[in-house]
Structures are given as structure tokens and as C-alpha cells.
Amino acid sequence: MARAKSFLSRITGSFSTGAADNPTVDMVEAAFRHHGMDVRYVNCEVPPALLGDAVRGARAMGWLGFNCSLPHKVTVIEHLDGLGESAAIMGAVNCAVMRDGKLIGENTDGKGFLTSLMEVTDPKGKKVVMFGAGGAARAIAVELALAGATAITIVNRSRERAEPLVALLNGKTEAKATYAPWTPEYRMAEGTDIVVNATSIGLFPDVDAKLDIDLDTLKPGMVVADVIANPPVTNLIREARARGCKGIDGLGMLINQGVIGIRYWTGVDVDPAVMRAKLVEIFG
């Protein structure tokens, strides 16, 4: 049996089985099979108290690296040997990579989003409105700032949750970040170039949930992106495209972070179309 070389500490307190629980496993495994790579992606249940043991086990067994999800993204840092630039800024890791005998923490979530965005527009010099202030928002905002976005407005119902992200962006990047309260039927300001939904609003099974925004302030030419991959086309993307905006679905972010992670671990640039096809098969 081939030795497992990458793992996902995805589950906290329950066991993950099959595509319905973790489509990332199927997506990455599909890429490995397509390219004939002798690498496996193994889904592991790792309770927070045993995270250090899991990382030491990965080292001992010579794994190429691993992903980790909440609640491990911050606490895993104490078990690693160093951090990449954006991971150091945001203080969160979702991908560890073995480099020259050292485990280096990276964050591929924001990089995956940025890759999808760059297929449509370059964020350099752009003004961004982002809904949400959680982990996805933090990863995306940092990458947008590092890529040259000049202004990032963080729209969130909780000022207390948004202000640390605003402070981080203003203190560690060149972008100018501001907080805006999420008022009913929030209106995009004139001059907004990019709108990002970094919340879970519209995620399956609550597919009918809608962002509380004034849709008429989505103007032709704006880029509107959603981090939600299931369903691939959310209400926000459907409404934005109907108004002449360029819509970016969440599949791109999920796929590209997988492509980047595999490149980090193996040096191979896998075909994203294979991964997209697997996700479409899973999500329908």
C-alpha cells in the first residue's frame, strides 16, 4: 500500500466520510488520478487537543504536507517551523508544506480567490467592498491588499469582529481599509470596482438566502464574487450577471486553492478542469 503523503485535519468531533462530507478529498484525489501521481489525500479526524501529535506524525511519516481547517488554522502555527508572507500577516494557516525538512505554513484560500479574480480583472488600484469579516474574508482581504487593491471596505454587522481585520490591513499592508456597518439594503458606493461575498449567506441548503443589499447598486462592469461553492451559482452571482456585472463563482476559489496546494506539495501544476468536473458532479 502506498504511503499517505498528505492529509486533511478537517473534522472536529465527528468522522468525515464520502463526498457529501468533504468534496475537497474527491477533488484532490481526482487530480492525482488524472495525472498518475503516486500521492494520496487522506481525510483525518484530529481533535484540537491532539493537533500537535498529528503534526509530529506527519513529520515522522514523511508526508509532503497537509491542509487544516477550523479550529486548527491558528493553533497549528505553534507546531510549524515558519510561515509564508500572507500567512504571517493574517496569522492563519490552511496549508502546511514540507520544504527542506521544515514545515512551512501557507494560506491558499486567499491565493485561490486571487487566481480566480485575476482571470477577470487585476485588483491593483481597485476599490473593493467585502461582506463578512471571518476567516475567508481575512484571507481574501490580505491577498487583495498585497496584490495592490487601494481601498477595501469591510461590511459587517458586528463592528467588534470587523475592526481587527481593518486594523490588520491598515497596519500591515498598503491598502486603506475602512469599516462600514451592514445597514438594510446596503448600497455599493460609487466607484466600487469589486464586490465580494465572504459570508455563508446562500450556502446549501439555505440556497434561497440573499445578501441584504440594494441590487440596483450593482452596476455593469463591476466584478462580483462569491466564496460559496455549493451551489456554484448563487443568487448573488445570478443577480449580478443579470445586471451586466462579471460574476465569479466560489468553485474557482475552491479549485484554485487546491491547485496551489498540490503545487506546493508536489511541484506539479494539475489541470483545474479535472477538479471542477469532479465538484460539478458532486454538487449537481
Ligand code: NDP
Contents of the next structure:
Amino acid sequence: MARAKSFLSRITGSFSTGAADNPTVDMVEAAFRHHGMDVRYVNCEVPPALLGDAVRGARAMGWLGFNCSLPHKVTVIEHLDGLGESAAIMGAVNCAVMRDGKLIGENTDGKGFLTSLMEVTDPKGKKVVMFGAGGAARAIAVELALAGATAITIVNRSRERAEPLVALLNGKTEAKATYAPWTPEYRMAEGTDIVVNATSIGLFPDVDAKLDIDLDTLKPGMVVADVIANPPVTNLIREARARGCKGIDGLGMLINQGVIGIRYWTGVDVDPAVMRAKLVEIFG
Ligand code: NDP
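The form predicted on its own done, now the form predicted in complex with the ligand:
Below: every chain and molecule of the assembly, starting with the one above.
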């Protein structure tokens, strides 16, 4: 019986480079096991030059879809049949989904963040300060704008990276985006509702690294979110909670993008608690 089952499994997976220790594999497979789903998530190391072959292979083998990480998030688009709304605005895909014989590119990073955020606040009508202007920042800022955030201030070390993001938000969404240089001990403006760290500051092993901000401008009731999933509780989240803010950790974003991907591929809503437990076990 076991042998027959393994031959019938449906397949999803991840196309990345340096794919050796991808926690998403354990997280997604834990959900499949918990729900008794006959689906496998396969981690594949795909060199950039062979990405097209990998996508054709996934089509030929009837994969349900796949995640892709850097450096494939933009170049994968030319191998797909269409894009979801936010992926089209961002110009980046981290999740391809087979729908009616067509491979459609979605971006679940920002959607995963938004799902976590919605558990504590609706961004509609809110003012956001976001640190960072890389891929994670772009995905989150676009979803926040599509969800009705009215003002998004992008604070980034390099102006060159921030300006295209500001232009993209102003050109393609209703939100009003502005760039603010990252001055020492950056102060959140009065009226800020949501603060997001979308930089890699604080990521393991540099867990003691701190955002250069004036922590006293984090006010009670503000929502402070971090994209860093490892460690689950960063310095920023700890300091924000100590000041009466609602802290949102990066684990939620990682888990929810997994939940959304599995829903896209299989139609099943899996239990996020199972995935969180697996990640906590991995990250400690
Ligand atoms: P990128 O390399 O695209 O962007 C990194 C960003 O961090 C840039 O804005 C960069 O600024 C900034 N930055 C890095 N180091 C510093 C520093 N020392 N001081 C100031 N700014 C700094 O990375 P991503 O956007 O793809 O990822 C960012 C983080 O998000 C990663 O740590 C990743 O682990 C996390 N992430 C979490 C996810 C989750 O599900 N929880 C999903 C995706 C990402 P500059 O432009 O000036 O270089």
C-alpha cells in the first residue's frame, strides 16, 4: 500500500539555489502529514541558466505548482502563463500555481504578512513606516497599499533602492508613498499606526543587531512588525512589546505564506499551528 501511495503523490516544491536547509520544506511537509494529504514538497536546487527547463519539467510531471526564491523570483515570469494582481505590480513571483492547465505566478510573501497583520489590525486608512526597500519590503508595501493603507513612508539606507519602490507605489496603487533618509536614531512621526522592519537587520546569527531608531517614538497601541523569522522574537519586537506596542513576529509571515501556497495548490486550508510548532522546533 505504502509503495502505491508514494507513486500517486501529487508534487509541489521549491526552486532555489543553495537549497540545502530550507525550513519551508519541513514546515509544509509537517502540514501535509498532519492533514493526511498525499502531497509532497520537494526542494530542488536549480541553476539560473536551467530555470526554464525546471519549469517545463514541473509542467511535464504534473506538479501542482512550486515556490521560487532568489535569484529566480523575476526571471521565472517569462516561463509562466500569467500573473496574479500583486505579483504583476511587484514584478516578482515566489509561488507558481497550476490553474486550469496554466501556470500562474503569485506572490505570497506580502499576502502572508498581511494575514498576520489582519489578526491585530486592518491596514485600511492606516499610516505605515517601513524600514527596507528590498524584495520583502516591496511585497509587503504593495499588499499594504492594495489593502488600503493611505500613507507609506519608506526608510532605507540607500536612496537608490528606495526610490523605485516609492515610484511603483505611487504609480500603481492608491497609497501615497514617500522616501525618508535613514537618519541616526530615526524618529517615527506622530500619527504612525504601523511600523515594519523589512530589512535583514537582526537575522540569525546577527541577533544582537539593532535598528537605528529612537525606541521612545514607539507608542502604546502602535503595531510593530518584523519580517525576521529567525529568531522568532527579535530585539525590535521585544522592545516594542515592552513599550505597549502590538508586536508581530516574522514567523507568522513565513507560516501564512505557506498556508496560502498550500491553499493555492491543493484547495486545503491547513492548520498554521502545526507549521508554527515545526518552525519553533527548527529555530529553537
Ligand atoms: P534584500 O536583500 O532584497 O533587502 C535587504 C534590505 O535590508 C535592504 O533594504 C537593505 O538596505 C536593508 N539592510 C540590510 N542590512 C542593513 C543594514 N545593516 N542597515 C540598514 N539596512 C540594511 O532582502 P529581502 O528583502 O529579500 O529580505 C529581507 C529580510 O526579510 C531577510 O532577512 C529575510 O530573511 C526576511 N524575509 C522574511 C520572510 C518571512 O516570511 N518571514 C519572507 C521574505 C524575507 P539597502 O537597500 O540600503 O542595502
